[in-house]
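Only one chain is shown below, in structure tokens, and it's the form predicted on its own.
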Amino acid sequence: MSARHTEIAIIGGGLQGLSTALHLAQRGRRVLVIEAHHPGRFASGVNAGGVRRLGRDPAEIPLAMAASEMWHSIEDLVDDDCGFRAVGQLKIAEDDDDLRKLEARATMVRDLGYDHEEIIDQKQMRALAPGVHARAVGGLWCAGDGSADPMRTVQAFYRKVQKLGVDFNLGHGVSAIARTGTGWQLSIGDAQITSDIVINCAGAWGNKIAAMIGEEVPLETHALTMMVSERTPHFIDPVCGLASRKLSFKQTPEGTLLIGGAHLGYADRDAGVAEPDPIKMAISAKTVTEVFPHLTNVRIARAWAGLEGMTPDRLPIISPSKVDGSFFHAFGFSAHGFQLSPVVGRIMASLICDGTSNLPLHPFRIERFSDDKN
């Protein structure tokens, strides 16, 4: 049985793991990333690519603001623009009740000291989203948000960390973790890896890894679905959503329509399989044609799904372990971790190298689940 040692082992080669590896490598740490498949295989490379501050849980806003700054200079970080387009994000109010809901949201955000979300009227909304149905009355707008290409982003981070000397162990997952006198021993296939520090970035498998060291975390596995249309003439720039219905909608530079909205498919974590639900896809397509009637005859080219770990409160776990100070967690991003990934890596590097972070992490501590039981 082969054995090797590393200073820091990161379990999971999605964007959170790659970003963490990048920031640690930039600070001179020796890092090994362990990935059971290939980088970005499940959630990171197959999502909608939303880069948004719009609609964030208040606890996430400070992180999203910091991440936004990083996205606007992402090429400096990973030597690639990742297909990032700062086209803005718009949440459409389909009636007066929707508008009141969005106005309340905008007021709440202002009361927290932020001004990135603003109410726009019907005329402004139609200028941003031409073709929207006649009943829509306004919206909530966030300039500077936008989208990026998920798989291109994964590949950019992957190439960058390789240039920085990060090692990879691909094709086998971690089957056991044990505490040793000087660190941790990880069983991976027929190999044993010892590491001084371990970081759990295992996504939908994050709670399984946490359980290996005695930390129980409630985590559901969801198959979040997407579909893409044939090419159609360009008509819209911003990423669009709705105030009261599920929809994530954008037109790519190539003219295709990328459609999501948190509709769930069929998830089998043990088999590593995620499949779309045709009925849910039909609902999503119907929503698009109701909001943009001129798209009624546009054909769907394909649909897919990715596996994502969802916490009960839909907030991620970004935290040292409560069991041991040399074990850390960054998982459970609940379908909105893509935009956060650059700053999450910086946070994890700060926690490990400095013992602290300049961003508020209390809402993301792993102890909150055991606290709820007391």
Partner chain sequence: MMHRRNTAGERVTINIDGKNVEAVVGESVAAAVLAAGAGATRTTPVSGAPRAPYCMMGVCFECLMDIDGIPNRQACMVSVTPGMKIKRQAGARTVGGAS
Given for the second form:
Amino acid sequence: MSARHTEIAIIGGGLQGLSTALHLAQRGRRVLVIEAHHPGRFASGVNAGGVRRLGRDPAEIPLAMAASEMWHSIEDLVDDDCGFRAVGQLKIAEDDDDLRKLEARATMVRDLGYDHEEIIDQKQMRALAPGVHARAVGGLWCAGDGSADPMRTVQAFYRKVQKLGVDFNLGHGVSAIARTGTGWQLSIGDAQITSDIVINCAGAWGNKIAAMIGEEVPLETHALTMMVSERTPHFIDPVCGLASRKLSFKQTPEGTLLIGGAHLGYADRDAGVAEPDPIKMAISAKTVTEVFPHLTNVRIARAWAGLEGMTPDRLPIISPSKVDGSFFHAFGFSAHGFQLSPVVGRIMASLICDGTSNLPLHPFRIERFSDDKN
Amino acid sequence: MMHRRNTAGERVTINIDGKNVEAVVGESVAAAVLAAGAGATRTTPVSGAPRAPYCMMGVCFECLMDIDGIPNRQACMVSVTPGMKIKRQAGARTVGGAS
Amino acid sequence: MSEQACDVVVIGAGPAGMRAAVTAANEGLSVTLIDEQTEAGGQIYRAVARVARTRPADLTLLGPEYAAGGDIVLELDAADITVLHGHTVWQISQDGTVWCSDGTKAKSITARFVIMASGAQERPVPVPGWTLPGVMTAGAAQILLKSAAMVPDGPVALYGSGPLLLLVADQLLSAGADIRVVAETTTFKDYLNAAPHLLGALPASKYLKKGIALRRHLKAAGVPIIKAPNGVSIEGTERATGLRIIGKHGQTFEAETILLQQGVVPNTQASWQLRLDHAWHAAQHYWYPTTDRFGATSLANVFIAGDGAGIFGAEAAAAAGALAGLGVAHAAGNISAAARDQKALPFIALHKKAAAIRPLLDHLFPPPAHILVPDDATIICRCEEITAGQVRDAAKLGAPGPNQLKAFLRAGMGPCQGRMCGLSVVEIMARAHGKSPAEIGAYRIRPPLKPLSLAELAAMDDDTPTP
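Let's compare: the form predicted on its own is above, so bring in the form predicted together with its partner chain.
Then the entire complex follows, led off by the chain already shown.
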């Protein structure tokens, strides 16, 4: 039985895998993407679509800034605007304590040398978020952030990489990985694929893939509950969050309200099942109607949950393997990888083609989990 | 659109788009609206096309109406009550006023 | 702490649900029956107790089969059962927690067992113009007649196939409606396909006789019953004005009310949401959750009774309700397997007799191709106004199945949550990809099972347990 050979195999057809394939193909490399279901089946296709620098961990800010530039010209990259709208992101201070917290954050970001997050007063905040309850006093605002349509983004990347000649193997996941003399052999269903280089973009399953080459990565699977309403008249542009309470809120161009806030549902990674928790739906509903009292009669049409792979420090793994220089990882984005995806692909392509990246990747190295133990 | 062949049962007065009409206890709002000759119960949020009850059993959601100030209620699933105020919906009528 | 806990929650107060609740209660189980309507009876026996009370003469018009539903309602009233009318179930957790709302406040009820008796819905009939006011299902007209003694004004046309088509035409005729035409899609080939099932249908020959009598009665009254094998289109701009028969000799019939009927299909929203095992009914083109004779499903604590598990009609549904009640009583440890099987015998016989007609009906009245895979310009998703052609285009662009279509087109994302377009989307995508419906799959159904206001959700008590 002869195995099919490719230069680079990417495990996982989510956005990180697709973006990595795109940048590698642009640099002339031969790429095969292996996807157990279909592109964007899990978190990539069903997340809230937040294109956010606001509130990022300092370690992620350089990447998020670079990704933001790419989002503003996303059409140049994938020939589609991905439904990206630069409507801004706003964190609302519901009281003075909140505002102090946000001010401290703004100062910290400024001290790092960035000016994308700015404190706004009550009047400015209310102009951006009409209908917000009267007690809210201000907010932290990031113009140029916004949101995109996740499934449309997946489709745009998918179409583009197909156009660039990237091959796909859909419908079967990788069940085993073995080192060969010159590279790797991947078992996929009954078939074998050999590859010089392997990139693990398996999202919530990333640690399973890493374990196949003997790398242990702590990764929890979370199901994040989201709700969407029926169409309602347009009333708000920016994506909104709260300084202290769990909420992410936006109105889509169709008029539906998308309500999230990282409330955990039920996750069963092995079965590929994520379900919203009705109690968390109620908590979300309570929060939304307290913040926007005029929305009480809006009906929720659908709730769902996306499977997310969460690392202990909530930072992704963007790193060469520590066991072998021809194996790479980009997973564990801990529910905020959507915005980063355009730049993650560029980084992976640099790591593979140039052996380095011009962005600071030290916080994302895979060794940090074993370092911590020492 | 519809007429009652038999009006046995207790009568109530309801208000449809500002007009008082009689209805019979036990009837759904959608039935009462059809009997009042009101035609469409709403227009769609996508194209503004007129729609009227299609299934009368809570499946099609064409009869969404504003009932006693609460929009998007299935008129076929709500029974008439005395003094009920019913309004036709135009497009995506959900957010109440605050915008 | 949960607001309520009980042995069994039964969902739906049609024949199957009422009989299941009564049977389970009689076997000593604590039962809560939840129903969306304000009165018991489901759709088939809709408002039967009120009709008997306020306008008993209408029982003659609506027929003895309808009147018989009154007996089951009386049984329900006499039994020791908590009945929650006007409550909508919006989520069922696999552990048996049932989440519902009375329209103002959501709550949960925990149960050891759930019997779903959510019945059927009429198959949506996507023909050109079917979204116009004045167009409704034949069942909708019958519900108006039962629940509100209402009859269409002006000329009426009916289109489709199946027992309900002729029954509604006849009932409306008797109620004084101006029926201009009944246009049937049944073809000679359908008769040939059905013929082998005639002998098997003999135990249920009363249904056959009834069908023949209805046809004779309509013809005697001068109602034209014509063939429309190629389908119809509905004329009108702001509302329906006529029914046009498609074909060489196609006529247009003036009509203000147009009633569509292409059989009924199981209501599978809740069974999909629970991820139960489903199968595809090849003759009638619908999904049904697979069950054993007691209604047991692929989840040990969830049973399904009645048309929600496959279309067999009201009498079979009542028998299936009793069987599910017995099945749960045994699963709960209240009766032995032997006692269950003994008590089940008469209901198994009843079910068998009533169901005997089905293979004949299933093959005589299949949904025709022009309904299963409509022309490009016909709307199939009424909520989002998406046409069959758009679905085909999305399939060509790479949407592999119904769940990706939602992201491409928002099909199934409107308030009806895919109830109206779900089956059409499966058929169209199956054809487009050259696959079987079973390979294409169905919309994944998520909570809430019906749209639920933020106010209702927010009002849910904090102390409701997380299952």
